[in-house]
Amino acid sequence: MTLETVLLTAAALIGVGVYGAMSQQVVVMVMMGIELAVAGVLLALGGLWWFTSPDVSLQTLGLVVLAAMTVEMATGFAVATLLHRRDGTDMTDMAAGLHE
């Protein structure tokens, strides 16, 4: 595996994630697109760290960010579930109560 392969894979993840977030209206699908894009950024950063300076301490930072991203995703799913239970909707256009 080369750095170019890792960066191309990361670019594909970012592209698919941005397309998914921009083209969907369901809250869960928008969150999944954003998470996919963030995972692509993390893959690119991890690949750059691995191939330029294989220092383990910098890669640990990537794992911490990945853990924080997981908590953020769980929080997002909790908000989507609450929105669905309270208003019976899962579309972003119908979620007017989120800003209140």
Second form
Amino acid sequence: MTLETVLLTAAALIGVGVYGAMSQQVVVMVMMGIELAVAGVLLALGGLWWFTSPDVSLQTLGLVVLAAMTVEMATGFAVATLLHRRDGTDMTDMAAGLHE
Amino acid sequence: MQVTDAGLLTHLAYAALALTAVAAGVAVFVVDSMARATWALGTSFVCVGLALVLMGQSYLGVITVLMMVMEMAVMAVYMQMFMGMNPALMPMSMVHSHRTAVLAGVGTFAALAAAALLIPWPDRRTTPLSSPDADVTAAMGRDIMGAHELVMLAVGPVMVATVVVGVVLSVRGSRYDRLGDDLDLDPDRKAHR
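Starting from the form predicted on its own shown above, please give the structure in the form predicted in complex with the partner chain.
What follows is the entire complex, opening with the chain shown before.
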């Protein structure tokens, strides 16, 4: 466990998350990709805190990142519900509401 | 506990957590079942939370584990509500622009990994704050009630706004749909719908 290995793990999580968010067709799966990337950010933040500067204010920043994850998830669920209700779909390709 | 004193056990535990986190993250987009994908994501989050605990951040780590397990439970229900088939019984590949996405993912990883390895990160033994507070959780509590109270004051309304957003987006019709523009229609007649 060194700073480099922690940051590499975080980079891998973010990379997989970017792949998922870009490739998935189901809205909820896109959200999973985004969540995975934010988890990578959280891990990188934790690693930087522990290995470079264990200042408590960075912990508060971690709480904000966690809050962002919650907001993303709650809003994403609401959007998925809206899409499903309006268009009967859960796929990003069929959600053309803004396009019309 | 000094950084350099991290024992073999810590290294091994971290290696296991890191590998599991990434492998479970990949599994999310590989497995043929929405429920399995959800719990794979949950496993990945739990590993991230435990890695944070390993790095002396018990509060943040434990709250990550608790929050994400609950979130995955909700997500599993969602997946099964909205998937119009029984994905556990058939292989599924629901991707678009696969090549672009793979390139973007690999490119992101390569760029971040290069940054992680090439940037000369400061060592905490040479920075002014060489060791964390004795009780990180208590120090954090004082911080969010003191120096960074404004941060938490801002996060609170954001959370409330999120609740409102969630309800407004997902509710089926508003009272104006049910009761007309002047809110005086009989909701049972549904003449205006």
